[in-house]
Every structure is written in C-alpha cells, then in structure tokens.
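Just the one chain here, laid out as structure tokens, in the form predicted alone.
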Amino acid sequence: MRKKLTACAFALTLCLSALIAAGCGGDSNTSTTGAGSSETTAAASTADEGFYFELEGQKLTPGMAQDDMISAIGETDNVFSAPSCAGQGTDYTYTYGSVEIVTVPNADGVNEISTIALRDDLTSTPEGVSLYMTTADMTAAYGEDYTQSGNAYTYVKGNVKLSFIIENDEITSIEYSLATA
C-alpha cells in the first residue's frame, strides 16, 4: 500500500511541477527579480522571512537563482531540461535524492527556482514534517493559519507558499513555490 501511495504521490508531484514549470495558458508565476548579486540577497532575505527548504545545510527558496542554487549545493547528474513554454529559454528539473527542484526563466531570462517538491519520506521540511505524516503533525508544526481548497492545505510566509496535499489524513505531497498576488 505504501509503495502505491509513494508512486501516486510522485506522479502527482511530477504533474504539478510540470504544470507550474510550463506556465502555458495563463499568467506566468515566475518572479521578475534582476540578475546578479541582488538575487542572492533576495533569496537570503526570503530564507529569513519566509519558508525555505534546507538541502545539504543550505537554505533554498523559490525565486532563488539557479546558479546560486548550484553554487550552494552542487550540480547533480539527474537533470531534465525542456524548452520553456514561454519561449524565454529552458526549464530544468533537478533531482537531488528525495528532492525535486524545478527552475524556469524569469522575465530577464535568468533561471530561478520555481518549485521544490519532496518526493518521499526520506526527507522532511526544516520543521520536521515529511510525507505520510498526518494532518495533526502538519498543524502541530505550522499551526492552523492555512487556506484549504479540497485536500490541498497552503501556508504562506513571506513570498513563499508551502503546500500539502492530504488524502485519508496522510500527507501525500509537500511543495514549496512562489506565492502570487
């Protein structure tokens, strides 16, 4: 049963990441920060003000420049690339063990993190929540200040959105993305 749930959660996460990365048919959800050191400062500021994911001791946030991410945690051999739907460049999906990070080009053509998704229960959020935990575990770590749409529970802090999908009182998806206005 757990294998089936893992496969379903992975498929759902992959589909959601592809939709977010593609950005077709609607408004773009990419940030419009400028290139260079200002992105590093903005990403570091977001890590202090909003939700972040920690990988290999480094804080990662949606909106962080792809180059800064690679400088912080290193390159991976597991990278998928595809032309950006918006025609601005290339979208990338990086897999680091149990974590999938999607980067897309922003308005300036600089790739930045669009989503960070946890793929299995071998990793957790900095607050200690992982896949297959319960709704009570989520609210114990993050509180009751969430919005709910169906089985999706979303917390927003700073400019980062942390989303949980819960099925039968079990977390089946955890994803960080940029909060949009």
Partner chain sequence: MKAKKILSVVVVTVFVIGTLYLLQRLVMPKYMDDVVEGNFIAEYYNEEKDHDVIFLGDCEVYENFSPLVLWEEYGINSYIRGSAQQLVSQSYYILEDTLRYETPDVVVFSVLAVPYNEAPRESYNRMTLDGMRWSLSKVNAIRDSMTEEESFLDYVFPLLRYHSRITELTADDFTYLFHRDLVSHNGYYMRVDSLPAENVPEGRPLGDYTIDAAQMEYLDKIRTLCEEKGIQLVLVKAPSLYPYWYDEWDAQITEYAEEHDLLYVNLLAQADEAGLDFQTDTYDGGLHLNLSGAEKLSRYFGAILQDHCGLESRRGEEALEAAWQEKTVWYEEDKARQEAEIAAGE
Second form
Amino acid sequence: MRKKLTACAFALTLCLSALIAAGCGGDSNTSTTGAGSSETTAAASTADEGFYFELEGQKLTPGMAQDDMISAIGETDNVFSAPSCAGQGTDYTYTYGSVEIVTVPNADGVNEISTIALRDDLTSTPEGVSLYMTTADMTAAYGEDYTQSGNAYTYVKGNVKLSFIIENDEITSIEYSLATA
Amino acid sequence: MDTLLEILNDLHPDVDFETCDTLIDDEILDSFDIVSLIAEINNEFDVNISAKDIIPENFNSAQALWALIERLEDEE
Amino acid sequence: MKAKKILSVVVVTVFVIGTLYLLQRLVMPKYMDDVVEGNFIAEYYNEEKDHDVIFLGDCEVYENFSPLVLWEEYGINSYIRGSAQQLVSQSYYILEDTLRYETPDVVVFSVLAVPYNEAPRESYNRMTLDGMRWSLSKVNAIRDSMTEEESFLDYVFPLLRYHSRITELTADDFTYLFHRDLVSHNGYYMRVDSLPAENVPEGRPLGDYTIDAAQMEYLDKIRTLCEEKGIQLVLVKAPSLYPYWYDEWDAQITEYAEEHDLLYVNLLAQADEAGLDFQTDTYDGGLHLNLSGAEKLSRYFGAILQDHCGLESRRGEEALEAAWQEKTVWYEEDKARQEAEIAAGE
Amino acid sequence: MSITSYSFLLFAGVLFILYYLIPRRFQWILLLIASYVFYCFSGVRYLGYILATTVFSYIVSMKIWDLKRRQDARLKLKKDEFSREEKKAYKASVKKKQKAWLVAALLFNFGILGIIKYGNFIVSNVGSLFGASGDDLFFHLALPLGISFYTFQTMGYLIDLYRGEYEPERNFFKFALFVSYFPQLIQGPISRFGSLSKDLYTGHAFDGRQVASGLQRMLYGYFKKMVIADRIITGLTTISGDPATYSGTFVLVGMIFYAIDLYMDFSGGIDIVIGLSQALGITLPENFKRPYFSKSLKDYWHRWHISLCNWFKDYLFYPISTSPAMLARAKKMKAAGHEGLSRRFTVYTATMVVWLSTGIWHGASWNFVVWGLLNGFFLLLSQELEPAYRRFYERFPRLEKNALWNAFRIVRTFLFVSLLCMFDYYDSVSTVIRSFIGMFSSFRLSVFWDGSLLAIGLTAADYWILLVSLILVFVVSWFQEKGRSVRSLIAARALPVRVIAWYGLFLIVILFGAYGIGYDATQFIYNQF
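Since the one above is the form predicted alone, can you give the form predicted together with the partner chain too?
What follows is the entire complex, opening with the chain shown before.
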C-alpha cells in the first residue's frame, strides 16, 4: 500500500506538473499577444452578445448607459422626461427621427436604455427589417426561432430581446429591450 | 536509548531530551522534525514507525519514543 | 434576593426594548424634507374618520384631486388614501384597513395600475406599507407585494431594514423622532409650479393588450368588498397623458364596469370638458396636475360624484365646518409658501 | 441558506428549542433530521451526493471492521496452532483486504469530489493541451454544499478505522449524522470521529452557562463577519474587478483588505458554527489560533484552518514521508554518500505533495495550484535557512525577546501571507503578477488622503466602523494571545456592565452589520469548498 501510495503521489505530481506546464504555456501565449488582440475580442464578443440597433453608424443596445448613448449619437431636441412618483428617478424618452429610445434608472440610479423602438419605415434593423414588412420578411431575416405571445414575436440573442408585433401579416412594431426585464 | 538521544540532540541541541516530556505539546518537535526523526530511527534501528503511530503520546518524550521503538522491534 | 433578580430582569428587558424602539424610530426615514409622499398613508390615522368619499390609488389620485374643493363646492367630505406606485393589491388592503375605521358612501378607485401592472419596487412598497397600522390587512399587503429581496421581518422590525441609515442621520431624524408635520391636504399632494406638456410620446403598440387576470382579480376583490359594505364603487382614469392609456385597456375597464353596473369615468377623455389646459395645468409636463389643474378637475369630478352617487352636501355641519376651516388655513399657507418659493427662484 | 440570513437564525432557533424540549436520547435524531433539512435548503438535487458518500463509506467501515473481528476471532481460536510467521502472514492478508476496501472508498469519495469540483478544470486544461478551443468541452456541475468538508471528514474516519484507532459506528443513522452534522457543512471545521462522536450521540441537558457562552461566541462571529468582512468586501470587489484602474497603491490596499476579509469571514463563520454547537452541548475543534499574530509562515500554518492542516498532516504528509518506500530510498541515498539529499528527500517530497493538494483543495484553478506550491516552497526555504536563523539568534540573543523585533516579524509574516492570498483574490495568475509589479512601480502614497479610497464603494463612515471594529478584534485577540480572555473579564463584572457589553455588541451587529437590502448578501468565501 505504502509503495503504491507513494507511486500514486509521484504520478499525481508528475501529471500536475505537466498540466502546470501546459497551463502556463497557454497563459503566456495569450498574454504575449497583448492588449491589441484583447480589444478585438471584446468588440467581437459584444456583437456576439445579442441584437443591437444601429443609428448613425453607432451600435445601440438595451442596457447601455444613457450618457454613452448621447456621446455616441448626440443630443436630440425631442426629449420627454417622466419623473417617477416620489422622486425615484426619471424615465426619459428620446426621439431621434424614426427611432424612440427610452431610458430608465437602474438599481444604482444611473439611467440606461430600456427600449429602442422603430416608429416608421424610414429606418430598419441592421438585418434589414422595417415596419410594415411581412412575417415572411421577419423570418427570412431572423429565422423561426421566436416565441409568440399574442401578436408579439420575440427573438432573444444574448441579453437582448427583439420583439415584432404583427397584425394582419404586417409588422406594426419593432422593439429592442433587455431579455432579463 | 543513547543512540536515540544522540539523534534527538542532533535535531535540537538546545533541548534537554532526558527530562522533557512535552515535546509535542509545547511544539518543540514539528512535523519536519518528526519525519527526519523517523528516517533516522529507520536507519539506526531498522524499525518502521508508520503514520498511525504518530500521536503525541508516542512523541512527547524520549522515553515514550524509546518504548515505541522497542515495541515495534518486538513486533518485527 | 429573588425580588432583586426579578427586578433586574425587568429593568434589563425594559432597557433593551426601549433602546431598540428608540433606535428604530431614529433610523426610519422621516419623509419630511423631500419625498413627503412617504407620509401619506400614515397621516390618515390622525383624521376624524367620517368621510363620504375615499380615493384609492397611486399618484393619479393624490396629485389630481383636491378634497378641499370637493368640500367647498359640493360639501363632500373626502380623503385620498393614495401612495406612490400603489399596487392594485395594496389598494385593496388599504381599503380593508380603512374599513376598520369607517364606512364611506363612495370609494373612488384609480384604474391605471390595473393594466399598467408595474413590478413592485422596494422603495414604493416601503412608502405604502410602513405607514399602515398593523392589522391582518397590513400583513397580507406585505406578503402580496414584497419583492424577492425583501423579507417580512424587515417590516416587523424596520430597524433591520434601515439600520444602515445610522451613519447618514440628519437633524430631521431627531426633530421628527416622535411626530411628523402635516404634509398632505386630506391626502392631496399640492404643487403650484407648472411645466407645459411637450413631446409626450405616443403609446407603442403592445403584443397583448389583455389585462392580467391576477390584476383583475384584485379589482374584483375591491368591488366585492364595496358591495358587501354597501359602498358605491366609482372607477376613474385620471387625465394624465403619460403613462399612455391604451384604448384597448379602456375598453376592458369599460366592459368590466358595465358588467358590474359601476360608474367608470375616463377623465382623460373628458379633459377638455373639465377645462384642463396641459400648457398650464400640469407641473411635470403632463404626468400630474398642478393645483390649478387639480382644482379644475375636482370641480368637474365633484359634480359627477354628486349627481351619480346622490351625495348630499354636508356644509353647515358644525364640527366639519370647523375642521375644514382649519384645513383651509393650512391649504392657503402651503399654497402661499410654494408661490413664494417659486417667486424667489425666479 | 446563508448563515447570516433570517431563515438560518429561525432554523437554528427552532432547532435549539426543540433540542432541549425532547428527551435527551432523541436529540441526535433531531440533529440528523435538522442536518438533512438544512441540506435540502441548499438544493434537494444535491442530496444524492452526500447520501452516496454516507452509504458507501458506511459499507466500507463495516467491511473493515468485520475483517478485523473475524481476524481476532480466528487468531484466538488458533492461538496455539499458528506459528509466529503464520500469524504474521495471516494478519498481513487481512490487512490487504482491509486496504482494498479503503482504497475503494478513497477512489469513490474522492472520485465524486474530483469529478464535481475538478472535472471542468481538468477537461478544459487537457483540452487546451491538445489544442481544443476549450469552450465546447466545458461542463458545469454546481458544488453540493460542504462536499469538501464532509468528504475529508469521512475519509479521515475510514483511514483511522483502517489503522484500528477505534471501533466504527454501527448504527447507520448515527454514522449519517457524523457525516452530515449541519453546522460543519457550512465551512468546517473537519472533525475527527473520536472527539466528535461522543458529543453528537449522547444527550445534553440544558446548561445555561454553556448556552450563554455559545451564544456569545456566535454573536462575536456575526460581528466579525457582518460588520467587518461583509463591509470590506464592497471595496474588495471594486479593486479586484478592475485591476487596470485600481493598480499601484490600490493593490496594496486590496491585498491587506483581502487578508482581513478572509480571516474575518472564515473565522467569524467558524465562531458561529462552534458557538451554535456549543449551545447544543457539542464541542467542535478550534480552527484558528490568531493566525495574524504568527511570527513565521510555519507558525501561521499551525494557526490557520487548523483542522484542514491537521488532516493533510495526518493522512497525507506522514503517510508519504514515513512510507517504507520513501525511507528505503532515503537510506539508499545515504549509503551512496548523499547525506544531505537523503535527509531532505522525504520531507521535501511530502511537503510539496501536501501543498499541491492543499492548493487544489481550495479550488480548481491555476491560482490555487501556484498558491499552494509557493507556500510549500517558502516553508522549505525557511527550513533550509533554519541554521542561519539559529546562528543569527546566537549572535543577538536578546533579539528573540525584543518586542519590536517580534512585532516586525509579525507584520512581515502578515504581509507575506497577504501577498500569497493575492492568488485567491485576483482571477488569474498573470493578473497577480502584473498587479504585484505595479504595486511597486506605480506606488502613490497620496491615494491615502486624496479621496481615492472613497471611490471604491466604501464611505468615510465605513472606514471608521472598520477601524473601530478591527481595534476591537485586535484587543480581544491580544488578550487571547496572552492567555487571558475578554469574555471572562466581562463575566466577572456586575450585571449592568455585562448587559451593556453584550447588548452593545448586539447593537453594533444590528446597526453596523452590512446586511439587508442595499448590501449584497455575500456568501461565505469558504462555502463552496
């Protein structure tokens, strides 16, 4: 037994040393490629994370801070502010041409985008779907993997929910929101 | 017994092993000492002190340790 | 010896309970300086409880109706048991609670919360529930509207909830340790400032306009309770432009009212008839009315109440007149103070 | 069920009342039921793991014992027939069978632990060894509550049994209680059967002083955990969550805060566990002896997580270092003239194996592997330097008793241990190294007064509370270190003083504890081990 135990211990040590060597090797590999590569992966991963909307060439996604949004796409004159009862923060509705963006305070009191909605057919989603198109157009762009409730067809990708409302085979609403909400 | 005391004194020259009976309780011998000790005893007396014998009662004094060695020699 | 022991146990117990009680009062938010809405629910208990009309609901009642106007114009003695984001379930339990003290002739319930169905929020829950006196209704109200992070014990011992305020105490916490100043006018929250309504967004299409069954169930519980007590229930939609009131929701409420032979008044649709001007009569761009708007609306709605519910004017009742005399003084004071503040601000 | 939740207090309170209401001979049954109820709260789906370990270990314990019993009976029967050699051979054959059972249990129990805790780690690393991207290889198994603790405790029991240290528990349900006793499931300590079993199975009458003492200990534990650990963790997560921003001096702050947090959280939890057990009349082994008063790393490991260290010492370090194979090899080395090598061989091998295992025990990540190996390395290094130290003290004999010198040693050891803990604090080995270098290269003292410390999620009030609380813990520990106890000092005073002292501590926990909405309910750092 003792002999075996010792042998086992040695074998274990050896294996683990091999693993350490392998692990450390992997580690140093990633670190040598440096900050440049990590940035690209970060960008790629946000695209991977979920649906996003594009306005003036800037990516907008629910959960984005209001300040970041404004610094990305600029101010608009058309803002409606809705203070909650009893001073619990303020919801804002920003209208940029055909797009309506609502921001609400998160748990820390910082306003974040809660919904992005398309108001007319002058703009479309990055995947090319706009209002008044048909169910077929929607499924052509987003596939069949939706959940339906009432007239709402919802796709979820990452933490973003993309909902279409279709009445009489005509898309009447396109809205991005957080999947968790 | 003298050989044992010699081994012990090599380990800790500053301790009086003939009288001290709290070697473990007072943390005079630590685990490294115990292992070296067992190796030395194995060398000198050709007995194997195994892990299950490593309890304070056997290591608190030189006498106790000697008794353990004799017992193990007897069993061999 | 034994007596001494008993005495020391008693002394220690009193000391422990006493200090805990004091600390609890100290750390609980006072809602005096700002967010006075937190005091509305509790203020009711200091009233003489002899009301003809009780209003239930969220800010759509407590910022839009002025009981003083109802009294002056129609002799209706009313009280608003409103609180910020009052959930439908909470309205029901507050009704239960109110009925422990009095049985009004009419209950006016604001229906926005029924279809709107907002998620409970801890801060609002606290404002509504902390003010309630303990009763089975309060217990049920807590259990029905608690968020997942909340715990019942935190309501029983608010010290456990507010303990972290110990490092943020202000002078108010000591001043108002045992009392509060009056902040509402029979539950009405007066605002004299004004902000015109602009850019109010249209409602976005919804996938499903059906009102949640659980919400309707509470509305039904309110109706049943009123019926049992012989109270006339009146449903209202306040003339707030936002949150958006969908026609589909309105239809469902209308249908419910017809089915149960209730009066349902959509004051949003009748805003013009009430003489409301959203350029001058709102203080936050169309969400809530200011004093001028609330007074116009109360005049308009008071007539409806009087006609439909057959409420007789109680003007002339000595005790009531005296009470309202006092209330009028405070009403004018509040108004003057706010106007002075605005003038100073400009 | 978190130990700081209302539900835990309610659970413990109900158990406590029932425990002293029912007849004493049923108390252990209540404990067993309570333990399983507690386990179910953490997720019914985990029940299978602890049951599997319990059942299989029970079978093995019975087998080992049965073999021993039959051996004794046979030896007695054939006392005169057996020659000395035959007897020895027979004994050896029995031992071999026992060993087979023990090994089976080892493989089974550590197998479960290994797959659940390390499966993901191994698969991903083996995968990367063969160039796989890794992601698709991942599989996730949530850790059942206390699995490391009960697995180690149970294996210790079986090894002791194999060594013939005591008779096994024959009542399956009593054995199940030994495995699952709920306070230990949370975060240890790892008890030994010999000392725990008596307390678990015999009934306890209500003893006011024991109960009071236990409750006081719990209160002190809650103080350490809720007022200090749960408060400081806000700042910690800020720093470790963004090492790029919080570099330089912040690394030092984070390092020291983490060491404080780790001790307050873990030892506070242990105080609660031991205190609760004491209130039930059950004595658990101490797990800490004021580790931050250690004068050396070795000293530290005699004072920190004692029950785990002892486990590794008894069941891994000694068996390896005293195994005949190791001794024989050492002997051979000596014969070949490599005296020094021979002397070091056994100790070095055993030490590194133990520390590698200790590292892995703490978590399936390279951080812990490196952490463990570094600990082993430095322990051996200081062992090598022992003669130098001795000469040093011979030269400066008065230094050994010099308070200032000892204070320096304590601070040095604390900083060193905190430094090693960075491997636990930061999420990858490379971050640790980068942060460590940054600590020196971009050190700015101004961080301490330019308000930066208020930007990591802790307010000025938080720092004051922390400071005062830490002084309190320091004073209490100082007394303990001197062999005195603040508790008995309080107990000797008049009633009003006692009331104010304990009620005061209670109020501090209630008012200044970082609990409830607004504070994230933090889990025990050691929960998931």
